[in-house]
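Only one chain is given next, in structure tokens, and it is the form predicted alone.
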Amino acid sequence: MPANITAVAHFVPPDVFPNSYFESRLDTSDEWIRTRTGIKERRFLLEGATSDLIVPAAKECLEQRGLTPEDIDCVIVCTVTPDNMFPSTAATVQRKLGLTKAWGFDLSAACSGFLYGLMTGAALVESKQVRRVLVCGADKMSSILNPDDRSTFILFGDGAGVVLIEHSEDNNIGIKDSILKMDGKGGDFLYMKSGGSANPPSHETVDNKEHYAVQDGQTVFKSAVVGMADVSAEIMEKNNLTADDITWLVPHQANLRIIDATARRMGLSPDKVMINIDRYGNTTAGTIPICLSELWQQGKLKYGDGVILASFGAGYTWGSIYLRWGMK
């Protein structure tokens, strides 16, 4: 039996930033942001954390499946800004929903944690170690970015989106494949220098701003382009699949010109592509799946639809997901 995303739902901030209020602050404009980047606005999370943008899509999560907390046996939280080093955010979300019988961890992979939390998942379901998981993709980014750095604070967002996995009875529908991959090279271009173990936090290191993210764009950009677009069109070739047999692509939200050449590049037209990258900015692990609950909610997403998934980030960490998706 194949798992299954049974439920999905999101939440974002309701303090919005649009370009205009990054004019004032740095040297850059509303034009240069969204040519650029495709981005017009962001939201903040002014405060909280990361768990407070899980809870509120999980709780939804529960209600579209007539659920309670103490039917979840799972929880796994995709982050790179949890809410502390220990315990884990999934924890701390397990004690915020009331998952008494649940278990749980945090995975850090970045702008593709999704993807790897996903498959995680689905592996715990699909081998009969659980019968329903939480998959949380959350970034608060506002908490790591360096407000006087335009490579960086223009670009991100904080939000969450949270699935539920379950199996199907359906073989037709469900995960079907995926293609994972990593390379640590890559993380000399995306990074935060300091407050883990190689550099603990100091006050050299607060002084220095090195508990910021530093992105090298031109690097990242080039390697995302090849490599979001590189495994979307191999997973299609993997599944004999043609762009008739895709519904959708839910790529990551990191920029508006990466997702048109992965788009290109498996033959899919403009109107096959998910975009809110102009109203929430990257989100890093929350990005896919934010876009996946706006579909469901617009009632973009029919039971049996070919959806693919691609995601690219700091690692370097990238793939993509073949499903069929299986909510009525």
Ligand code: UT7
Given for the second form:
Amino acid sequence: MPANITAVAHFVPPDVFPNSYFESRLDTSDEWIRTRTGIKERRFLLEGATSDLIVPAAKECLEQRGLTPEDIDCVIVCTVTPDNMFPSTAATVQRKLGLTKAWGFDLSAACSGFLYGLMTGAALVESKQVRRVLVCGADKMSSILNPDDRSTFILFGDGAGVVLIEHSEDNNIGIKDSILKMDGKGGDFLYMKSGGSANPPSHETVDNKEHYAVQDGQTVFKSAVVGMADVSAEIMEKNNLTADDITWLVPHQANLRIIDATARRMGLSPDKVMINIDRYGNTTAGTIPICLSELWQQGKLKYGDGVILASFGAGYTWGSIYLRWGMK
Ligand code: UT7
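Got the form predicted alone; any chance of the form predicted together with the named molecule too?
Below is the entire complex, every chain and molecule, led by the chain shown above.
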């Protein structure tokens, strides 16, 4: 019996920051941001933490399935911006939602966090360790962005997407296959230098602004274009899929040019590619479940549709998941 997504929801904070907001603060322009990235605006959470992004979306998942908090067996929070170093944000979400029967943990795989979490959740359900898992992809990126760094501040946003995974009786739908990859050599190009055990926070690390995300954009870009396109082509080949078998490519939303290259490599027309980077920027682990939730809300996902999820991010981590949509 396959593991299947049976509910999906998202939450983005209400405060919108258009590109013009950055024009007045940094040496940048709306034109540069739009043409180099595809971003027009993003949302920042002004008060609260990553768990506050997750809770409304998780509640909506429970409502969609008519479940109570006690029905959830496990919660996985994929994030690089946990509420605290410890306890886990999963434990905080468990407390805030009253998931009294659930265990859970945080999972750190940056922009690929949701794909890693989805596979982990699916494996737990398929092996009958648990019946119902909430997989949350969420980041409050604004908490680790240097407002003086134009090469990162303009790229990211805050948001969360949550899915519920359960068994399906129908073997034709659900999570079919995954290819997940990692190359730790990429750690030099997208990272946060201090705040962990390697460089614990001190006055010096804060003065040097080492608690902010740093990215060598061009180097990451080159690896991302190849990595995301290759892994997506690989999962198609492995499952004997042609473009006709795929209704939607749901890619990580880091840069429109990376997304276009991936779609081209898969032979997909642009109308089969979910894009919302223009409205939310890069919400790291949030991008893919937010996309899925919006597609579902807009009535664009039908039972049995072939969907490929793809990501590339810090680590490096990257991967692709093939599923047949299983919500009616
Ligand atoms: O989600 C996690 C994984 N991350 C990614 O996949 C992101 C991958 N990288 C990218 O998406 C792109 O590399 C960026 C959008 C970050 C940058 O675009 P780019 O086309 O690679 O630009 P670049 O870094 O090569 O910089 C080109 C120029 C530079 O100026 P010079 O040296 O040519 O004079 C930058 O200093 O653009 C300058 N620049 C900016 N100009 C205006 C960099 N950031 C900005 C900015 N506004 N915000």
